[in-house]
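Next comes just one chain, in structure tokens: the form predicted on its own.
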Amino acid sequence: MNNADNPAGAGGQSEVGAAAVLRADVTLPASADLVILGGGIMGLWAAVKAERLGIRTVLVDSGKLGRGTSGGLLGALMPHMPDKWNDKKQFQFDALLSLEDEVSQIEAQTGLSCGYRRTGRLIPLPKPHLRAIALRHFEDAATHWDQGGRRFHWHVADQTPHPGWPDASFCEAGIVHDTFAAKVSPRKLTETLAASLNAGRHVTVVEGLAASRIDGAAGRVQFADGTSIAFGTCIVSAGHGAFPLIEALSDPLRQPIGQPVKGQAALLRAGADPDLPLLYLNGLYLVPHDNGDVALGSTSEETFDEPFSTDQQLEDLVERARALVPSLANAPVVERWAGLRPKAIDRDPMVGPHPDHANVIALTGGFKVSFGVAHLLAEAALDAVSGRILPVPASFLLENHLSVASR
């Protein structure tokens, strides 16, 4: 299937709203204080804190801000299991709560929504075994899922609380309800991060613009143009093509530090209640979002033709979706979606300084949990600038990375 149906176009990458101001023409600075290349999730972040902490930076994106994977359809901002605790799960439940109160800030300032909403998941139980596994959890997130009086449950229910989401046949043995997880616009919240840099006055954006090479020792990048601009500090945060550009800074690798892994997502015209949970089963999502439409997805593909078209694997998440929720049967598709997610080599994400170049800083590689850490994996990049340490698992370091890959 191609995306001819789509209204964003190819791939499904979506316009920066008319709030941000498109600057593709804007004339390349000859240097910066700091130098951010990639203008998603991560760029974006790592730009709206550099503004705050009024750092002299120029945001680079080789097309549009917010246009690659950030330009999705999902925003499911879900929890890791409350079970086998350890940093990485503090982590991330750390910034899932902390986005609430960045996403009140970014709305104020800007007077735009991000569609954020923390409705919680539903998690149906088809099968015994996993209710037995499920009320072992309850107790897991009673303990874990506490923070300053602030407590979160993981429900073990006999039946759905909105009937009909999901269908009672796929809840056998009941359904878990997280209260944690939360949903935002992909959309929404890229074009309200790319809007509250225009009213600053320390982030020049320069759209349009691909970096070639990083010169560590010079302190420059080279763009596809031919252009160059000298930097004090580089942030990486490209997706999937930081990992070429870090690669090409270190000493010959087994193997890379990361690659692409395609998602493909739909989104239907439901007419569903916004305050619906999450719901999720067996890698598919359903989120409903401020509209009524609902996005579903999505694929995890690690070997593909065409990274920007979708196929018959979302026809088939489709029908998944319109089992598990029978009142989606006769809702159109009106946007079918695909686009390259960077997968680091250890899965986690990449933060942190190049250990043979410290003034080149890693953020990418997220994978499927970008949107619920961005801002606080910006905030530590941010603190490798100042040349502080970086708050985040050892895992997530980019020397990590680079030591996996060597292996």
Ligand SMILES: Cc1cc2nc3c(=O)[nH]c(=O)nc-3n(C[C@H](O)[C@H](O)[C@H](O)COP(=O)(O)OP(=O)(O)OC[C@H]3O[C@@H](n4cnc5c(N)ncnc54)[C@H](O)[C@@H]3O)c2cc1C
Contents of the next structure:
Amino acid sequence: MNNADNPAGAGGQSEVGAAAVLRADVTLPASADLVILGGGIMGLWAAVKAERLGIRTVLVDSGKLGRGTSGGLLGALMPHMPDKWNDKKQFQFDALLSLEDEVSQIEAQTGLSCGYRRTGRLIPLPKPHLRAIALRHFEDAATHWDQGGRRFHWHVADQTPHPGWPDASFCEAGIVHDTFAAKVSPRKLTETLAASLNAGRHVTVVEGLAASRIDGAAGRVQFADGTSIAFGTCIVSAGHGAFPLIEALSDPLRQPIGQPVKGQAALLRAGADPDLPLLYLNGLYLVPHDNGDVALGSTSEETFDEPFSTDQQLEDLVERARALVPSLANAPVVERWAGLRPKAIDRDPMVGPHPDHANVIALTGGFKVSFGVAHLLAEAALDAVSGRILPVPASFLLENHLSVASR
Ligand SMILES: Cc1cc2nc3c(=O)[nH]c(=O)nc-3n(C[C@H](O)[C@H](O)[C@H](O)COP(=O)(O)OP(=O)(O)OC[C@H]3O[C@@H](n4cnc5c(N)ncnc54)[C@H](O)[C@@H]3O)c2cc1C
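Structure of the form predicted in complex with this ligand (previous: the form predicted on its own):
In what comes next, the whole complex appears, and the chain from above leads the way.
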């Protein structure tokens, strides 16, 4: 099934009012201090932060804001494991923590809800050896998830605190309750960010215009329709579409700097309690949303013929979800959806100035965790606009990804 064929699919966004808040200023200005290419979760946060800084900005999207990969169903905000702590885990921890206030701020500004809740996550332990590992993680969380006056846990219990979520048969060796994980509605969050731009004065939004080339030396973006815009700085946040735009700025590289990885997800009309924790088992995520629908996913496909179609792999995930939570047995599937995650060559997010063109800044590569980190990465991209040192792990820098791709 194709997203476009599914009446409850891409078009389902109108249910939550996307069309009402998106703006298309049809005329492309001749120049802007900052041009942002791509208005998914990355580009939208960058635009919101540019608006707050009063930077004269044009945000251009080849389609519509928030309708690329960021227009999906899940919105799981899952922390990395609390063991083997490093600068990447610290960055994600800080991001997941600060997102709470970021969401409150944007909700207060717009009067809209992003469907955010820190409900935690349950991870059933079907085999005894997993319990020993989980108990070690309990200690790790006690050390690393206790910061800035906030403390989160990796509890190990014998049974689920929410009977049936999941079925007891999956908890032979117990269950983990991580109290740090959270969730957000991807569509509501992107709509809220777009709505906040609507209320601002500094960001002009142009939709339906695809960038075809960035000329770093001239400070100009060319578009597929022959138009162009001059920029002081350009943030490239076009999801997987950012990779070829950035690659073209360098001499030919040995490998692409990133690739799209397809994922499929589904939405069940379940009438579930939205305060239930997320549920995770062996790559299957279940995310209960505010209206009682349960999103589930995701496949991870490096090769695919049809990027936006769903297939038997998704049906298998739906069956796994129904086995994990038998009360979902009769919940109808109301949407099937597929999208392309931006995965950078070194797997980490990709942010920062191009080494040969400091006026071109990457902001992509969030792969499976974009929603939890995009606001902090966007802040780092704006630090780069001001020529400041980026407060991100070195492996995130565009420079690092380019160097890996040139080996
Ligand atoms: C099935 C699935 C489940 C997922 N679940 C989660 C999850 O639970 N939690 C999580 O954090 N992440 C999840 N992800 C990953 C997350 O959705 C992505 O990492 C994120 O949406 C990427 O955001 P982005 O802004 O980089 O790209 P996008 O959302 O794709 O935005 C890029 C924008 O750029 C525009 N564009 C592209 N090319 C051009 C061009 N040439 N010129 C101008 N504009 C252009 C596009 O139209 C698009 O609007 C999931 C992904 C999938 C597929």
